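Consider the single chain below, provided in structure tokens and representing the form predicted on its own.
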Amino acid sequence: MLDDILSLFRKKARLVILGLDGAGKTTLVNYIKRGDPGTTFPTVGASFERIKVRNLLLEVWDIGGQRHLRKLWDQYVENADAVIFMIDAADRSRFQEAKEEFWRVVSLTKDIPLLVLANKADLPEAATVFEIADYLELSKLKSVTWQVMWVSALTGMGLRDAFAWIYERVTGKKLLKPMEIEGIVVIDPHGEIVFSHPKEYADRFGAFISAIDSFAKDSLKEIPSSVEMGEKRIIMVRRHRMTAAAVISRGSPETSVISMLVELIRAISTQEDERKIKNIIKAMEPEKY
């Protein structure tokens, strides 16, 4: 009862959460709500929750994803202050069909902010935020204000950043500090640092990183996903055998990071040229955040 009179006082808003079906729309509510996944089942219709951030009270929908229901989407959205679209960034047999709906969202929000929330992003062989960006052509999105961040709705990774990035747009308060990246180290199976920026990077931590990497590789079998140093921290990455640490600092969202550390990764293994990198790396400047 207590709750329900404090509500009252909180201000509200209708938060819409769409995607196709299987895309863990779901599983993302569960984790917020309850800080558990738990065991889901596809959606008939829509279901409702009510989640807290800070003094907002969100009124949650989660519309079912299957073909004949998303005919329902358009009722929603069109009393939504915010809209997630949620896809599935491991299945990308589905893609198109997924950037087909989104468009088709897209003419219906108007002026509302939108969240695209590439999920299952703890699979190897999910797209990064890169990818799934180029995919939706989401660079052709002129008059809507939007964001894309890499999440697992069945760990929770990303969640807290996502919430975060609704509550800011609805309120105008900021939640998270700016993306501070100090440097970033790069090094390869043999530990071998094979980029770093600034240049300079590699002396002043890339043996301590690379330390950090064999050891994980010899005690561990995987590396931390943080290190905490004083005021900074280390995050963490690996994929096809490289190994990709940034120093930021505290309060940064991990999120940004760990999707950008992967996308660099990807494009120094595959020999992106050097445009390419250098425009990873300016994603990462704090003035994007």
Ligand code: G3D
The other form holds:
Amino acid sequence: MLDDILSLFRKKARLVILGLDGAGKTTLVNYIKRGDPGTTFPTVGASFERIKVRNLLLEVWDIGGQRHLRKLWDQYVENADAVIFMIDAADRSRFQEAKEEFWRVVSLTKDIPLLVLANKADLPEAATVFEIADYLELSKLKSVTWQVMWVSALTGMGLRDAFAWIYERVTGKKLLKPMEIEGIVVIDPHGEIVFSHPKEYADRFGAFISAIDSFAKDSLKEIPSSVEMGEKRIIMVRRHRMTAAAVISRGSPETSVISMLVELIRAISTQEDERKIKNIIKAMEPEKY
Ligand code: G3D
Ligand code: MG
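Having displayed the form predicted on its own, please output the structure of the form predicted in complex with this ligand.
All chains and molecules follow, beginning with the one already shown.
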């Protein structure tokens, strides 16, 4: 699936991948290399890797700490077609450090597309894209084209959408379908529907979702699942014994929806006010994704 996207890059593209050590950059590169082992260039020093896979030249830097290397990676960033900033979404203890490095990178990207990958989304403790966007203060990003996505470099979850986004920005061609959410429901541990968007959606769809919920209760655990239904797709997430489900159109970026559902469960279970909950859904509107 990811290979389909990678093979679309007809012209050479330079991607710089940055992040603290442990963010998952090497894991990402290894995932990409599964379809094509590519060429690894010998490099000096342990904090830099350079790999060519198909038409993509990946220049990977461990940042943070070693100040003397900065001048070097600055140049790589300035010559990139797109920049990927990776953050370990499950390691909150290093968010502050990541944030400082992130804003240093931003000062170099100018108009280069910038993709923030909130990695390790497969771990139940992973922060959602909302939490990451909040923490990094991404809303302050004005000039650059940017996006934040929830991925797992280990399982490959979300990587297709991530590279589709890069492809769109590098080539100017459209690939991803706009996000289309038909409806969302959240079900509590007793099987009661505690949230529905739009309001009347639960009446149309709720019974079906409840049925799936009771069926999946034991097997779903905390792993998101998705079921295809013609041109639509049902995405289900379980957290804190609650289930959130969204019906989306096929081709919409799935991990964004998963992240939203996790965030919805969190907001509902901590009884956040309705306005905040509305904003979580609003952040999914087509112009953003
Ligand atoms: P880096 O190259 O950015 O320094 P690595 O990071 O790719 O070496 O990853 C650091 C550790 O995080 C590795 O674990 C790796 O397996 C793990 N990791 C990377 N991506 C993911 C992910 O998406 N999910 C999970 N659960 N783990 C991930 P080890 O134990 O080998 O150090
Ligand atoms: Mg590495």
